[in-house]
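Here's a solo chain for you in C-alpha cells, the form predicted on its own.
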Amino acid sequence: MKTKIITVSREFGSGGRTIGKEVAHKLGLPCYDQELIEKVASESGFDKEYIAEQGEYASESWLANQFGAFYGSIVSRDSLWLIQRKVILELAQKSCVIVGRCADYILQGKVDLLTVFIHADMKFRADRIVRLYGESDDSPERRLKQKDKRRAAYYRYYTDIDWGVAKNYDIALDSGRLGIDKCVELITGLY
C-alpha cells in the first residue's frame, strides 16, 4: 500500500481532534496529536506543556510583537518548529493521520496527502468546549477567538499562508452542521 497521510487542521472546539482520531481508528492508522507532542518532547528536551502551547499557537505577547520581547524566545520557538517539522516528516514515512501542527504545509508535495480543515459556528464550538472541557469562563466565545487568533498567527508566521481558508485545503467540513460522525464518514470515504 502506498503511504498516504491525512492532516486535520481545525478551529478550536470544532471536534477536529476527535474526528482525526476516529478517522485513524476506522482506517486502522496511527493518529498523531498528543503522541506527536511526546515525540517532539523526547527529541527536543522541551517540556510537553511548552510544546503543546508553543508548537501550534503564537503566544499573546508574540502576537503583540512578532519579534518577541526576548531573543531567546524566538530561538526556542524556531528550534521547536524545526524539531516538530523533522518529527512530522519522519512520521509521514508510514500512512497515518496527523492533527494540527502545520503538518498540511510541511508535507505538501512530499507524500500522498489529503488535507482537511474542520470548522463550525461559534455557538456549536462554545457549547462543545463547555460540555467536553468543562470551560467555566463567562465567555467561552472569547477563549475560542483567542485560540483561533493565536493558531492563525502561528500558521501564518511559519507558512506564509492564511490558516482556515478553504481553498488551502482539499476539503473543509462544518462539523456543527454535518456532525462529527458524518465528517468521519466523508474523510474516510476520500482515503
Given for the second form:
Protein chains: 2
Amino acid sequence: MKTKIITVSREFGSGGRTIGKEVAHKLGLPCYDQELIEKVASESGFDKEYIAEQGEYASESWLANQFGAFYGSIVSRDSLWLIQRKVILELAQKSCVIVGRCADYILQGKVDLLTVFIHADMKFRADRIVRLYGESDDSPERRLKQKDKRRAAYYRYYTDIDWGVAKNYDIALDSGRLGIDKCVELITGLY
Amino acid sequence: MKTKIITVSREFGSGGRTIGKEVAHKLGLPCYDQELIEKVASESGFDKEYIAEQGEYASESWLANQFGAFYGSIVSRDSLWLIQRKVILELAQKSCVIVGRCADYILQGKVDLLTVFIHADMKFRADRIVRLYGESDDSPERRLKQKDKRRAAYYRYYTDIDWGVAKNYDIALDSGRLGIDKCVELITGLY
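Next block: the form predicted in complex with another copy of the chain, after the form predicted on its own:
Okay, now the whole complex, with that chain kicking things off.
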C-alpha cells in the first residue's frame, strides 16, 4: 500500500481528536496525538505536560506577559519545534493519522497527504468540553476563545500561514452541523 | 420533502459553479447562478452584465479609484443588494442550489441550509480558466488574484464576515486536490 498521511487540525472541543482516532481505527492505521507528545518527550527530555502546553503558547501577548522568562521560553519552544518536526517526519514514513502539531505544514509537499480541518460553533464545543472535561472557574466560552487564540498564534508563529482558512486544507468540516460520525465517514471515504 | 437549500461559494476558476450545477442535477433540484442574475435583472431593470459585474466590485480601492462615479455607484449597488436579497429569499421557498451572491449569509438561520465553499490552488484554477475562457492580456494568475480580491471584498462589505474562512461553511473542499466529481459526490451525499 502506498504511504498516505491524514493530518487533522481542529478547534478545541470540536471533536477533531475523536474523529482522527475513529478514522485511524476504521482504516487500520496508527493515530498520533498523545503518542506524538510522548515521543517528543522521550527525545527531548522535556516533560509531557510542558510539551502539550507549549503547542499552544506562541502568542505575542503571552510572550510580552512572560517577559521575565522570555529568553528561556523561546529557546526551549523552538528546540521543541525542531524535535517535534523530526518526530513527525519520522512517523510519516508509514501511513498514519496525525492530530494537530502543524503536521499539515511540516509534511506539505513531502508525502501523499490528506489535510483535514474540523471546526464547530461555540455552543456545540462548549457543551462538549463541559461534558468531557467538566466545569472550571472560567466559562466554557472563555476557555474555548483562549484555546483558539493560542492555537492560531502557535500555527501562525511557526508556519506563517493563517489557521482555519479553508484554502489550506483539502477538506474542512463543521462537526457540530454534520455530526462526528458523518465526518469520520467522509474522511475515511477520501483516503 | 422538507425544503433544504445548498449554497455554493467558490473561488473563481475552482469549478464551484460546475459542482453546484452537477449537485443540483443529481438531486433533481433547480440551480440558480446565471438564472439568479436574470431574475434580479428583470426585477431591477438593471442590465444583466452590470449585475454580474457588481457582484464583485465592492472593494474600497475600487471605490477610491472611481470616486467620480462614487455616489451613483454606491446607491445602485446597494439597491441591487436589496433586490438580490429579496430574490434569494423568494427562491429559497423551495429546495434548490444557489451559487455565489452571499446566499449563505442571506439565508443563514432562515432555512435548512448546507453551506459549501469550493477552492483550489492557483495552478489548477489558472489552467481551468484558460481552457474555459481562453487567454487574455492579463496572465491567468493576475486575473484570478483580482477576482478573488473582489469577491472577498464584496462578501466582506455586505456581510462583515471573512470570505473563505472554514468556520463559515459546513463543508469546504479543494476541488483541485479531490477532483470535481468527488466534490459532487460528497455534497450530494450530505444532502
